[in-house]
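This document starts with one chain, in the form predicted on its own, laid out as structure tokens.
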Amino acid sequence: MIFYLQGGYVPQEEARVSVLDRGFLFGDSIYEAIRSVDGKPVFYRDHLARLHHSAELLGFDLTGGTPDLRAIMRELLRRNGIEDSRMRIVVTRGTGGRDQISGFTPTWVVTIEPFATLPDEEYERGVAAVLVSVARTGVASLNPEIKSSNLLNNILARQEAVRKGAAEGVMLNPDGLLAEGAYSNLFWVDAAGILRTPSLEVGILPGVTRQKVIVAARAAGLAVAEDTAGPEALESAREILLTSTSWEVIPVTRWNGAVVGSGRRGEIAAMLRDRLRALYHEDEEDDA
């Protein structure tokens, strides 16, 4: 593949950075990853937002300028030829020593890779999923509005969720309220019917494909709640729902060992996931 590397287009195996790069050294860098479909970025002001402030928060020094890199994806796209891919944005603070604390120039990298998405048997089957007993960062420790590419906590979940059996491992806060999937945001419908997911409150990072359902989900004209509760919610679920860039909306049908609603995808989850690739061809952004 081709990648963009600090105002170039190199193939894969040349593009690298510096051992003193900050975020190869500290893990001191942010990054979006983003879809395209049929040629085409989506949601890409949402992500480029997300990105800025995540920086704005770091204290990136982007004074210098910010690549245009809705021309970069669209360059990769056309150089690697595939329409539908994953493309991710990292931006690093920069190279330094350990002991600088300003003067650096960020280092910026986009890759891509073609979308793989799962078989539709597994959405229809759905995917298991565990509580695990790594805890997401307390907020005091880390603002979670940060995208920070520094995933150690969430590695910790996923392997434990493995060890687990499962496809995914969902995160309590230091509190113990639900937050998150390791990789994923997280849905369920309560017996009443009404789709709930933990507030940002609780200290999550604000996916844009979690928003994105959401609004979707509203104007299906169902009722959503953004809540803070305890694992106990999930055990008397009738549908639980993880989000994210890569899975999109993909049922849990096993929490912690035990059968989920039917076993099966529910009709919520099958109704979202239709609803936000609609949204991937509707979207204004495309065509800006």
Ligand code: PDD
Contents of the next structure:
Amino acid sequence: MIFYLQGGYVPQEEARVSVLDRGFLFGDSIYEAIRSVDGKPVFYRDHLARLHHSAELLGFDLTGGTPDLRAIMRELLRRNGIEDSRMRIVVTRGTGGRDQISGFTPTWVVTIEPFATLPDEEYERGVAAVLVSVARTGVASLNPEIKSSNLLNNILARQEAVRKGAAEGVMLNPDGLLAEGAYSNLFWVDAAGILRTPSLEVGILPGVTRQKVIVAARAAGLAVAEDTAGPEALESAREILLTSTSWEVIPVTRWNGAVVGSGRRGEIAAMLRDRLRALYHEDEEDDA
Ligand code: PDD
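Output the form predicted together with this ligand next; the form predicted on its own has already been displayed.
Every component of the complex follows; first up is the chain already shown.
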């Protein structure tokens, strides 16, 4: 594959950064994972806004300019001859030692890989998820709003889930409230039919898919609540869903080893995935 690195396009094997880069040394780096569908990057503006928000929260100096990421992504699609991809925009603070506090030149990288969604049977069958003992980092330690490339918290959560035979691990925040999956946002449908999801104040990544799903659900006439809940709320859920750029809207049909609802995908999960996928083609990406 051909990747973007610091103003140029290079073969994957030649895409190298310095061992003095603070992304490598300290995980001092941010990223966005963004898909292209039928040759178009989807929800580009949302991803770009979140990237800038992450940069701001970490005090990255981007005043030297942001490369034209939309043009770069289109060029990567063209050069690699693919239409459906997952691209990763990575920005590090730049090279420098631990005690350096200013004067950095950020490192910009965009990688690309072909991407296909899971087969429909997997969406019908759903996945297993478990509550993990690893807590999501607190807002006052490493705010989960920052989409940092330091994914140790997420890696520990996912490892624990996989050890327990599940596809995803759901983390609580430091106060014991439901937060999010290792790499996904969490939703559930309660006994009254309300679609619920932890609010941003709990300390979660503001998922692009999460936001699209909230808007799509309201447009479909569903009541949606963003609030706080303990893990026991999932025990009586009719449906549990996970959302992410890669998974779209995937049902959890086994929660902590117990069957959820009918044990197959529920109708709200199916409807929300359809509505999300419709948005890939309605996105205003070309008009900007
Ligand atoms: N991450 N929460 C966390 C901790 C995540 O890492 C992700 C996804 C999400 C879902 O966000 P979005 O809908 O914007 O993809 C929630 C990316 C996709 C990744 O795993 O690389």
